[in-house]
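Just the one chain here, laid out as structure tokens, in the form predicted alone.
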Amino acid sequence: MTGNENLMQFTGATRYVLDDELARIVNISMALEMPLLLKGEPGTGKTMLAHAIAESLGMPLIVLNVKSSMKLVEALYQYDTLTRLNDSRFGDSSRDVSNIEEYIRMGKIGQAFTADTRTVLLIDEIDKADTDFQDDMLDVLDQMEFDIIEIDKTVRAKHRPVIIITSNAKKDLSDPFLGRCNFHHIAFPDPEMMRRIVHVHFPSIDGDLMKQSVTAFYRLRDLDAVEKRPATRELINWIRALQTDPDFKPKQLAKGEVPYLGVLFKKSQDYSQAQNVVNRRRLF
């Protein structure tokens, strides 16, 4: 890598707007070459961080989903024993049935290795993976190679990738991951935070329905015993839904008429909560 790939800054992107805070710890951990661990309830914009990093750097984005069950080799590679007795049966391919390379297929790691320019790799909810996968997945990252077994190789990182790592805090992750890990804890915005990222969404937002609408949205957030409180994307769905009903008119909110709670709430039960305190005009 290049000194001058080091010294790239994230200042943000076109609908991301960042902290001086989260900022900082961007940038540090691309010019110490360390993977990102971002915590923080959904919602919060954890995994659009990564994306906002690769559009604002223009590097392209590959995205590692974690699943419980997943295994560490998927992440790496895949070898193709189907689609390998299916040519040697019929015979009417024209790959090399005796070239096992011709049936390894990369996984995501494995994409951002090979990739031929410098990637950001989205490592998205590692605590739904076991320990030991965490572990080995970080023993993979810092030394930046892997083997496929299957033919004998070594795959070394053509470019170390921008690595960020989400988690919802689910589980909690072990000592020797969070001791490889730079760490950034992403608060759920507050008005005045939300009132910046509303008016990135809708840049010619009336006045009115940006107050009621955000004041309207931390109410709702506020109830007790929700067991999904609305995020950020609700927020801004709600908003969009709020601005394409003709009728609809931002005093409503001011007199504790919220219309589409569905939008905001996606669970039963706090749907039919918000909407007995919505009905009883106990909102404001």
Contents of the next structure:
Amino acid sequence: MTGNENLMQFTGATRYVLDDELARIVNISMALEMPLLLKGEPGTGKTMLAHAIAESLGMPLIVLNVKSSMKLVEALYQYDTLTRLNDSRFGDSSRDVSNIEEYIRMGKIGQAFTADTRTVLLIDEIDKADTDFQDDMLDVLDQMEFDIIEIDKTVRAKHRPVIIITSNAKKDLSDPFLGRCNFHHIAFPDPEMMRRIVHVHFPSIDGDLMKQSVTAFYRLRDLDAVEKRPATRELINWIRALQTDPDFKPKQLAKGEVPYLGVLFKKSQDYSQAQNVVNRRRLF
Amino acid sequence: MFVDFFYKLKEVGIPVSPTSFLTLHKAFDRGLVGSLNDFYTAARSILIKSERYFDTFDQVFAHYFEGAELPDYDELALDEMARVMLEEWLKDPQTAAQLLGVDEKMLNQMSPEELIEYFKERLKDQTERHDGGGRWIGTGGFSPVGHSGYHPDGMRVGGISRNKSAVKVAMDRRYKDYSRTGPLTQAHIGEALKRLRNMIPTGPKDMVNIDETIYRTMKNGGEIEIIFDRSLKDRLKVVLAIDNGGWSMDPYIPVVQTLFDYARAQFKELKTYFFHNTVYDVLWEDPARYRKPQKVDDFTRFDPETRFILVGDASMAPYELMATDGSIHVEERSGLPSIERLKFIATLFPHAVWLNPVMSPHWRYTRTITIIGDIFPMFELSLDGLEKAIAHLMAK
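Same protein, different form: I have the form predicted alone, so give me the form predicted in complex with the partner chain.
Let us now look at the entire complex, which starts with that chain.
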């Protein structure tokens, strides 16, 4: 690590509203070279944060979308046997069939290690994978190297990537895993923060629309017995929908009409529950 | 530096590891911490690994750096002791009452809250003065909660329960506040459903996955490797039996019902029954427990693979469970004690659990909870408990 990397400070990005606390946590994790584990409700901007860091620091972003059936080796590298078999049968490529190295493809973690510049590595939804995957992966990220067994070669990271890990808390993460990460829970933004977030996404938004929609949104969020509460992402989409409707007036919201409820509530039971409340005007 | 702080965190029950404490010092060394604000964020993100402890961390932090008062844990311990004492005493007024040297008429007139206060005072007396047992010996044979059919404060009428009585319920409110895994509420529905979604059956691995087999065989360089998938299985049948008698269960009934209603689509069949305190000859399909009885004997015709879930606080007078005519409702009296009925259900349905809104640390103070816990695997009606219960239901 070179010294000047500590000077790189994350201060925010064009499409992301950052609170001070989160900025400090990101900077500390970068300086300590520890992965940052982010938890929080879906739609609170966990994934967006990694995009924002990459944008703000001018680093390329590499995203590893974790899948439940994923093996660690897939994230590191892939030995493309099919192409090799093909090449050996037809021999019409420029690759040397006897050289296995030519058939090794880097996975996302491998790409982050071998990149020429420092990168931001986003490991998205780590909780989908099983515990073995998580623990093994942290070993790799701790040591910043892995072996390619097929060619008996060790890949070392040229630059230690900035690692952001997100979790939706579907499953609990293991203790050793947590021990090696810094942790932050992104709380759901308060209305004040939410207005800033909306403003970043819609710089020219009508003041009345902003006020009414955010108020209505927070009331809808407070409904009881809802499986999936609408989050920031839903609000942004909802405002977008409201804006494109030429017949819509912000005043309607104040009167208790809530159009496009389906943008906010994605589960059918939630939707009918919300519809019920809105129809009965109990909301306002 | 800040070793006290670290130990304070440990003391209040946050799992903090020495390694992370060292990491925090690494942050100091690198000059990353320049202000109290920095310290706060650094310490929290490095030491605390779950949002469940954020609140506690904040309290300790405020206490350590700004001199704020920490909640008095001794006081809570005292509450707990007073509660245990009361329960012991209520269970067996005859013997236990001999331990109290006070005017029984005075106690009889106290409200549950006053009683708790009274017991705490006595406990404090005892810890401070080490009087020995002398002050605690006294008369016998009275109970402030009306074990003979009447409670002075009218919190429960009918004189059914000597144990899960007004006093205990009044205390329920107290321990809710410091329990980290509190009982389920409507706000938890989303989280709880995630757990319920695990209730999907898995068949044996006996179907050949052709695509995967071809791929694996290729990878093996032609050596045939056959990959098996799990065969599809029919969806589960679920029977949900809810104790809806008595107001102590009231807050939990809608939560449990909403929860299973939402998940209904993933089950082949979901049947809901009601009972009061425990199961006798029949369960009821209507919440009023009046119109539509379902004979327990008829459960023999149900698929034994049905997942049988009982929800109740399992707190009642022991005779309701053990005596042949234990039911508090005359029309329910039959020749068999309830405990035999429960055992019968447990043998019919190997996949059965009991969910209890009473949190597990308090189970051992109620005799009937322990007894029922021996018949059905019992879990808390909390997110953690639900998760364990589902895991148990889905185990082979």
